[in-house]
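The form predicted on its own is given below as one chain in structure tokens.
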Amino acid sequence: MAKKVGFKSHTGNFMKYRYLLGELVSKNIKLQYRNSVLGVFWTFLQPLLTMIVLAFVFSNLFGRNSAEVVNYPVYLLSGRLLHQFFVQSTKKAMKSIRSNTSIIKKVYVPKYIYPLSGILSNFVTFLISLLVLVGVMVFYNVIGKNPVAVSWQIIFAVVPVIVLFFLSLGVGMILATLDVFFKDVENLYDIFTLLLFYLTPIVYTIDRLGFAEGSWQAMILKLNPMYGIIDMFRAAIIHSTEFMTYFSVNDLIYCSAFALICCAIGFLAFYKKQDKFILHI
């Protein structure tokens, strides 16, 4: 019975501050493009330019047509957008408590609002940036060069996006807690995200690295939940007409479980340590 009351209490507390959460999300988005001439247009331009540069550099090495890589720019961009959201949202969440120190010391607001607002603001810009992916797919379909066939099963792309959101939320809450007590976490996480980029099949496929399917090298790479999330997203985007052939239920189970465990650890650690934040910020 006590657990039910506690849950209602937390839910009521969240509903009470939902408008503040919306304001913080709006503020974060505005600050992201403050003093920028192009403003929100960078949401489209940045991933597009990055895709062009990476495609130019790696297309001859990894971009040759295969069953998995139907269209290399679309393959590259689909992985890059998801990876970028994860990195940017978790970094924003990590620094959220320290960056709002002045408010935390003066006004009571549930502290989880700050990392949550950082992740939600990045999620909004991520959803907008997906229009670039749509535009690139339309472009190649119009010119008829390496077109990407699309069917109604493309809607299943929502599934890995939801899993990615909860993974980012869990990791973000863990980082937000650690960053209050250990400032070096920010520098260590920069190194980690660089390693994550190369350990995730964004610009390459495992077979192009010379790793056979089922080899120990491939298995180690697949322990990275971002691998499964991006793989599921590509199954829906690039192979929507053969979605069930390319979609992995095992990836869905593993990545969902990993994300939920991260959320449980993140919120539990944050809840237990939040009263001590004021002593360290």
The other form holds:
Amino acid sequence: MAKKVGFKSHTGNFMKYRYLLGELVSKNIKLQYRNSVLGVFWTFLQPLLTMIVLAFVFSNLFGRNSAEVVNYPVYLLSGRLLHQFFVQSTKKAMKSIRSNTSIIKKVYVPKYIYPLSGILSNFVTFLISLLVLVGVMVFYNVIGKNPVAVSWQIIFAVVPVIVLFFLSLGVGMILATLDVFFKDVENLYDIFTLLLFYLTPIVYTIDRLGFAEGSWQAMILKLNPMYGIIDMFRAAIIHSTEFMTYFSVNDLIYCSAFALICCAIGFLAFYKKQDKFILHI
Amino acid sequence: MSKYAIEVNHVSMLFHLNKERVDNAKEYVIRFLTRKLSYTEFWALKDVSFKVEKGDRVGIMGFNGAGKSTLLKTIAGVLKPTMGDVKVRGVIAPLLELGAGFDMNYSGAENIYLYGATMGYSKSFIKEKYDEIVEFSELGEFINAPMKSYSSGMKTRLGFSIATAVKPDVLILDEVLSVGDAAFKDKSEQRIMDMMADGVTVLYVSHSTDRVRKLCNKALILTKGQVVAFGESDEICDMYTEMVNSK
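May I ask for the structure of the form predicted in complex with its partner chain now, the form predicted on its own having been displayed?
Below is the whole assembly, all chains and molecules, this chain first.
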């Protein structure tokens, strides 16, 4: 183990263990629903049922359809799916080092494989669950009630999804490192994700809260990178016919920068501390 | 290519022994503020250096707590030494804790791929060896049953079969490794003997001088994290017997 490990040996090591990464990702997905009667259908049912519950609870409060919302269930679901992916993948990554203690203590494995596989497996289930969104949109367009007009610009939805992936990866790596040293992070993060759910416009829109565009309250809410990501996603999904008027380049720049900084901090912290992990788990 | 399979250069390993394990923030802050964040330093290995030539079979002896496991873990790459470095040339197969990479919810067949991947093998390699692994483990039709229904003997048999499916250059063995029933034990020992005959480099942890004399051509004694003696196995075994008697 030489002190300075070159880039070449890092990529070489990754190539050697990329099959392990694939195995772990497929294991996470396979085992998630093994022994359940409905199996993989839970990937669709879970978000669909939550959407129905949330729509039922919040429809009187925020449910009025406007030019911005268009269709409240679709509005809800598009925000909720992204938030759910962020929360579940970062939680999985956070616990990944502790839950693989027995392996890490006995066999040499590049440790970043574990948080990375947690993020990736959740990303796959997230992509599958997007079919629910498609289904709900088709449903409303067929029955003709609050239809969501769709144009080719819907493909721009890929952009916020990529940003979200890197944001989750960065935050996941930071949490994975912290969790090794302080198990409290798990409890704190549970509270934080609850707060994040209400700080992100998932069930509401900012102007429905009574905050004017440009007010300090709105500015603070927009510091949350999930705001911009979900906003961009909705611009592509709900407003694809007039994507450019709803899409904000500032959102893209801010959220991408936020995600990349998180990745930089996460990988650096993980890399610096990984040799100490074994002494603490 | 160097003639050495393993080079251990001035390896030291420091552990911080806390009286209590501080793994939550509250404890940490309180201890930090009251300056009770103290720990005793413990050098599990102190300036350990030795070189193992290719094809050598080295018996590692020492009393409990002498640092044998720590040494093997640094050689296997699990622990990074505080000081010094370790060079290992070739594929290393640690037969220490068989089945550390198993997932109990997976079937035996799925675990062959998972465990193989954890050891760093490629998919094509595992596919190629799959039949051989299943046959050697004697699991038969149980290979498709979930692993949580396996007995501990079945798990170690499968672990052993996977770990030894590869032709390693360096084999790390622990004497206390017990694999299944008497018949399987003979079979697994035969497999290890075959590997030794093929000229694989072996590190063998043992307390029994008889077995070290029989299996190894070199031996090493560790005491309190330091190498006390390293040389021809007969000579070192005599020394170790003396140490045991004088204790």
